[in-house]
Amino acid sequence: MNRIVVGAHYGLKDWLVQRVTAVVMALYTLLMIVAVPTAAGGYDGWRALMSHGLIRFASFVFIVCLCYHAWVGVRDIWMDYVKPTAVRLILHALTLLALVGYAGWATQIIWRL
């Protein structure tokens, strides 16, 4: 018997990616939520909150999920929209290299406060 593969769990990685860091990124908002207003007022009320080391690590954790998330998305869109392949491969790699410039920056500000 010739069975053909076709790929039956195909993107269930990705779904669970999106989901994982959607939550993520959710929990993130709600201690952002609580934590903000905690935080005196002005300049040095927000680098008191972001020198914390537990709101540092969850930021980094944030900005991670963000832009693994985001990737996952501007691909999809990329491979069902984008037909040339030549002109798909160039957007994957500048979504990418945006993706990390962004991540790396994020993380300089952050750990830099």
Given for the second form:
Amino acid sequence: MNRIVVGAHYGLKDWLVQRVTAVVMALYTLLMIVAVPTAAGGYDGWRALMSHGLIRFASFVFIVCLCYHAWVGVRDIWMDYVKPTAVRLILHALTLLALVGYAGWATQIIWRL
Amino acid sequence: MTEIIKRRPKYLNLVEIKLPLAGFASILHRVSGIGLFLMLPLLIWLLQLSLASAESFETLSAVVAHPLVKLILLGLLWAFLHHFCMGIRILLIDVQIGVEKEQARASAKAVLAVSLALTAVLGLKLLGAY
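Now show me the form predicted together with the partner chain; what you just gave was the form predicted alone.
Time for the whole complex; same chain goes first.
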């Protein structure tokens, strides 16, 4: 058998993570479709909605799921189309760093409300 | 039999192969995904403008009123809707719903149609048509 050792383990786990995070994000989308029309109009209503405890909790979970989901998806794309190891490694690292930064940035926006 | 297996192409030439409809919807899943990923900074920035202060909320209105931003948001709206619908199709196929060729083809067609139709409906709202 010609198995690549470094490729072991992360196949099934990432497949599952991609599904779980997708379902969470879909549920968040439905939550917001229901919640946003109930909010008062303008800045105050929008801010009140987003600073509500439940919405803030859900938004944080959404942000984490989005970044994890994007990591798995974008990494798959690099693995499929970018063959030189060095370029692929750099792209993987940049993707990961960007997503960690985005997660922090987006969380800070909703958490300081 | 062995001979047939041996003559299989070892890679897919994207220029030469003809994608079936489900493959087309599938590649658009990738395109929409990478598009959403690349535009994440813009989306987070817009979220920040919407929440930071009453003044930045006004800035958001001005930013979104810009034709180029509207065009990008229209593209992202389609990307989200296609990714969402295609995601549901993938989850259903995972639990063995719609696996047969005819059903899978029909659901791929439905994903393309529904996401485009919703983009049109919500996009006209974005562009201020109603």
